[in-house]
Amino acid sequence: MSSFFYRNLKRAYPVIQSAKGVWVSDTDGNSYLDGSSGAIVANLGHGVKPINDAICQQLSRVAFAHTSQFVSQSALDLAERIVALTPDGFRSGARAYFTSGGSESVETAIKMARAYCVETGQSARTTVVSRRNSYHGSTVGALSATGHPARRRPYLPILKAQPQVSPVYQYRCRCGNEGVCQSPACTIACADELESIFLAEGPENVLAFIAEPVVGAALGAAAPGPQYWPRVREICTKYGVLLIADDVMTGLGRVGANFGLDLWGVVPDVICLGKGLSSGYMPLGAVLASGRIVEGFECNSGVFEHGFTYSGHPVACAAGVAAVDFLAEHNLIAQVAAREAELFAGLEQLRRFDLVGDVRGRGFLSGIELVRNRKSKEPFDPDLRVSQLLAKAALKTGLLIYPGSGSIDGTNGDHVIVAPPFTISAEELQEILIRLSVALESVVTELAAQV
């Protein structure tokens, strides 16, 4: 019996042995095509030698330094590189604060927003608005901002209650459209709901609005219409509310742009990064503070009262530098944007299966919503755990995908995410589709047998 605390103590997990490119192998000799980049993390694939070498070189110099005493050159270099990628209006005077991952980044961003308001004489601002059908992390502050009921339910007594607005969920829009809603009026209405919340809370009390540019795990790669984010930016600016972009999953190329909101030409005040920042080679995240936020500290106390033991970890930052350099040297962000059509053309073919209700996403972040009835969009009984059935069926074909549930209301709704590494070949991408088709056939057969 293992002493390891598994995520599910009633499930057996394979033991990983090696990984190279888009392939992963376990100790039983099984090989898997990584169709989800792990948990949408290994954006550059596995076993990239320049990143491994950078980690080893940094280890040979120094493994650890605490940011209360030192800053490492790797941290300075990484901050310069990622700030340089930010849009005009954000970049001048911007700085990067490093963490060990996405949840820490969101936690830090919320505290940074609050500290900024205190520094600038806006101490009444304490309310953080988020969206339903959202996920922002597993720490208490990040989970308080999360709008996914099932993930929150066990911890509700220790979470801070925060107001939430509707997401832009075009497949199940408020218009009740039979297809996928493309109505600008519906999109604007979702954005305008934010203004209603600000007014209800009292604008002077609202600290920030946090959201993913394209909703990841909680809503299966749901992207808004083109009017949504510009309108949200306009509303936040009008009431002096900070806009926090949770780019943990979408940032650094996953949706075919440097940062998620770049797709709509929108500039946030704070950006949260994680996952792809080091492509999983080391635990690493970051919070990018715009020049405006940094100035709020510099012109007052100069102190952000916050910190983690591993903030700015030299080895993690060295991995980040190598990952960002690899991304740039191979022009991978532009390639993701260019190959988006290739991925979605293949996924659209899966609509031949009646249980595929919707195919959506941007870049190399795609979601497939699974339904019992395509015409009515009726979801499967949540007890069937259909997204998990599909993930298990895919695993049997040697394919890794990322299942999700509760996308409609926190209980009902099944989807899977397909998000391959940016370095995947055309042949390997087709192999994902072949194996996913086989898995879907298997699930259709299994569900039919249960009737």
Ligand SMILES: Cc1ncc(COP(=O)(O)O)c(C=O)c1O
Given for the second form:
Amino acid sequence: MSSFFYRNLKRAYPVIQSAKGVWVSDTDGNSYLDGSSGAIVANLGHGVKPINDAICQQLSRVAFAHTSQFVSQSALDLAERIVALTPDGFRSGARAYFTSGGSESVETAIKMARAYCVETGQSARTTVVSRRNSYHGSTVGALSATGHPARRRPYLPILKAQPQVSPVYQYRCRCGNEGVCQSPACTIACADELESIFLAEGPENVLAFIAEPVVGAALGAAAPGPQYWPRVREICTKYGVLLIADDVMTGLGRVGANFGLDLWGVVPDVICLGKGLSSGYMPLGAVLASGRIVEGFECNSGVFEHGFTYSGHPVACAAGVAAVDFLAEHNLIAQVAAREAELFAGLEQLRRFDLVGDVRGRGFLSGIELVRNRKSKEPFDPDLRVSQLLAKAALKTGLLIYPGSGSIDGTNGDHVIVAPPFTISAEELQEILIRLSVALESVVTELAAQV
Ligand SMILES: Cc1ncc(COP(=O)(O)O)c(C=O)c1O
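With the form predicted alone already on screen, would you show the form predicted in complex with this ligand?
Following is the full complex, with the preceding chain placed first.
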């Protein structure tokens, strides 16, 4: 009997022993191929020596300093390196605010947007618009912006009610297009919902729009058509609403670009980072404020009334510096972009299984939507928990993938995410596909036995 508060107290979890590259071992001697980088975190793989060394070196100098008293060289270095990666139109005067993870980054971004508006005399702006089928984190502010009914349900009475618009979900477009909708008109209609909401709220009351460049956990790697993000940017600019890109999952190479919106040449006002920033070596996140936002503070009180004890933690930032340096030295972001085709060519072959309804994503962030009927796109009965069945079957083959459900309406809809570390070899990538095929085969058999 353990004293550890497990995510699910009725489930047994293996105890992790060690990990190297894309392989993870438990204390029972089982070995797993990390097909999802944990929860899309370990972008650089496990046991990277330069990152371990950087952590130890920082530890041997100083482990902790509070940002009300000191700044550390590792925090200064990391800020400089990440800001240097941001696009033109964002970079000049931009600054990085460090956190300990994605939810803290989202909380910080929302409060930063609000504080900026107060500083610049726009105190009426309070409403944060987000999207359905989204995930922005577990804390109350981030969950208030999240559009994932199952994750919100128990907490609804304590969440702030705020408007949500539709995401672009090309596989299940409202126009009812067969296949995957590529209609520019549909894509633009989704973006234009934002304008309708701004007008309904009174644009002078709207603080920010927050969204994931490519939707991760809530929609299984759904990316919009080319017209969406430029149009969203146009609408936010028109009404003076800040655009917050939640790049916690998509940032720093996961979708084959420095930042998610780079794929569309769109410049947000604020960027949230987490996960891949330290590649999981330390709890670390960041909020990048564009030059314009920073100027709003600098030209007024200069104070952002906010803070976490562990913000800018020297050891976490040292891990971040080493991770960002490793990315650059091995040219990994460009490699993800170049190898996207290799991953998707393999995944496309899985369409031979009738339950594979859609294969989608960008870079090394891919999603497979599972359906009962491929022609009608009818989803599985949610009670069957098919995405969980597939993840369990994959685990039996020694493969880790990331399941998700409720993608259609909060209840129906199953998908899994495949998102390997950027350092995976071609052979290991093939091994993911082989194991995933075995897992799909066994789910087909299991479902057939239930009929
Ligand atoms: C897009 C996005 N935002 C925010 C978060 C929350 O990050 P964390 O779990 O590190 O708090 C996640 C986590 O999955 C995420 O995918």
